[in-house]
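First, one chain by itself in structure tokens, the form predicted alone.
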Amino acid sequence: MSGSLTLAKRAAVAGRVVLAVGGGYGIAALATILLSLTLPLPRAEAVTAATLASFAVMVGVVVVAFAARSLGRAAAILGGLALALALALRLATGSFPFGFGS
């Protein structure tokens, strides 16, 4: 059976599955705030632009979760890419999303 997949590679798949998904998620709610607070519109349209600016977000976070050569690596990109977003949003607004912090 040297075609079929090992348990290693099957559990590599799926945590990079559930990276994509709970992260893109993540990262895309954090773009999805920080444009809505941003972009210099009125408030419907800047909310409207930064919701469907949120679905190439998520694209792009399961593109990354599935093209690093690594879970690891990919967890790692991730990562900084959601703390650069809270870091950003920070800034935008004085406070840590979501209730984090003070």
Second form
Amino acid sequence: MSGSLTLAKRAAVAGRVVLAVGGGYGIAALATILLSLTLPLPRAEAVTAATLASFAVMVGVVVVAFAARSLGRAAAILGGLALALALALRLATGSFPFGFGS
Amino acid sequence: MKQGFRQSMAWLHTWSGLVVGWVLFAVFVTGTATYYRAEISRWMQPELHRQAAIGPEALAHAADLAVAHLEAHAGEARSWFIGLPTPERPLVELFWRTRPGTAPDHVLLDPRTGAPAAMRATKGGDLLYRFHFELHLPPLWGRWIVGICAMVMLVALVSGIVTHRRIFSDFFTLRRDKAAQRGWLDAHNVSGVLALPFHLMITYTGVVTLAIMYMPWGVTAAYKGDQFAYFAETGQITKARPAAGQPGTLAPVGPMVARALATIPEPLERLVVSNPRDANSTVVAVFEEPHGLSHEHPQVAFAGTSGTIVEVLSGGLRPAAKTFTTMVGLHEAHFAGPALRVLFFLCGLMGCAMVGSGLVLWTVARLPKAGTATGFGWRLVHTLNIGTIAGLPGGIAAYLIANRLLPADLAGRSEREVQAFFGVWILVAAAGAAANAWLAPRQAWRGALAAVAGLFAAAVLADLVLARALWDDPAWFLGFDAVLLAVAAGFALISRKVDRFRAPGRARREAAAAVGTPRMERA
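Having seen the form predicted alone, could you now give me the structure of the form predicted in complex with its partner chain?
So here's everything in the complex, that chain up top.
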């Protein structure tokens, strides 16, 4: 990564950072909501377990975002994950998170 | 990043670590010091004399005096926090907040008379404790910044582990006889790998302590955002009792303290009084954690106007909640006895060394060739490195010195101590930045680190000269001073090593044969 950094390279790095931060937090939040509502545990236990795990989820997503071969590929993987979680949430609760599309 | 997994992770490790390294260093240093928060507070108030045991009657009496003071001075506050005296800290400590968003009021009382305690005003170890997770910023800002940096640290740890081909042999590798960069890399690896379980544990559990703030969406979805309801349902706090809106009179708290002590066998730590002038006021007695890893305070809640028990919390958490409180307990290490606490402290120092050596490694690996000017980025990183790695410890030493030098009855005394802390920190950082103009990097490091060593030695001197007459236990204070001297000696040693380091003949010849001697080697 050393040497001359072209504008395209800089943009690609900036894109990864935005994708990793936004995507990582968004996917971790979606997973937390889904698990909080669906884990077969008492309500307080489900929320606690989901929240405790959420930070590991976020780290995993960030690593994937930076390890993917290209920015497009990283965006596709994270977008797919987010979509799958949102669909699962829709199935579990009958509404999309945060009121989208309901 | 069209490279292998390992290369992309090495890149991620370098840059994520650099971006948050300075904040992380400050968080590690103040967090490590916080293992001895109570000791730092005791050293900073040498007028305080410890007592033998404090009986139930004395505790009940102290609580009554505390409430009398609060009724006179804090009648409008929605909550009162009453820290009760212990043998180590025989003081009544009161906190209250009259309006949300304002700084809480704080006063220390003599537990026998109820008069303000006659001792120097200081924030003691609490300054470093709060800095550890709030950076002396408005709490919301500070906590978010520290949380984001902690998440980046987790990413840096995971990517750092991936980057290592030979994690086991790194345990035993410290090649000081090779080139400078190799030595710094090994130092970074040894401090990172040797205490790796600690680093992973402390970072994850640190984020977990504020988990519901950082990741509130589970509570939002399942409790419509009512965090009090969530915490009460997990069994960590007593159920909230909303204000009735009718005036009421608080019953004497002395008998409540006596009943609480009869209910729970642990030492009583504090009382929390909610809506003290309401018909539905609540008094919660909070006890110290029982022996064990879990951060789990037994609690007894009383109806404030009648003094009857409405709820008792004592153990019995379910698995996920127990996991949460155990993670918080691991982070705080309140369970650790003296020997284990030393180990936690040493692991914390390893964390400081890991972050610090990583920051230095970035600059050493990018040293400009002889004869070429340093770039702006390199100078910025180098300046911030000196400003943080030498500046913060220098500020801590100045905080201790100010505690001994400032007159005991000075107005705004504890704020002056905090100003000394930040003032000297900024001074060291500014001197390091100015030194860039005419000193080689190595000389700037040597001077800054020697200055820090001198400041810690001066703190010991100030204590011996100005406070010796006040010590209630000379051996204890001499022990604390010995630790400060050890810190001073550590900085002096590093300063000397930076000064004396010569690359061995082979590395020097190779470097000379290539493109002349790099600047750091030459100094």
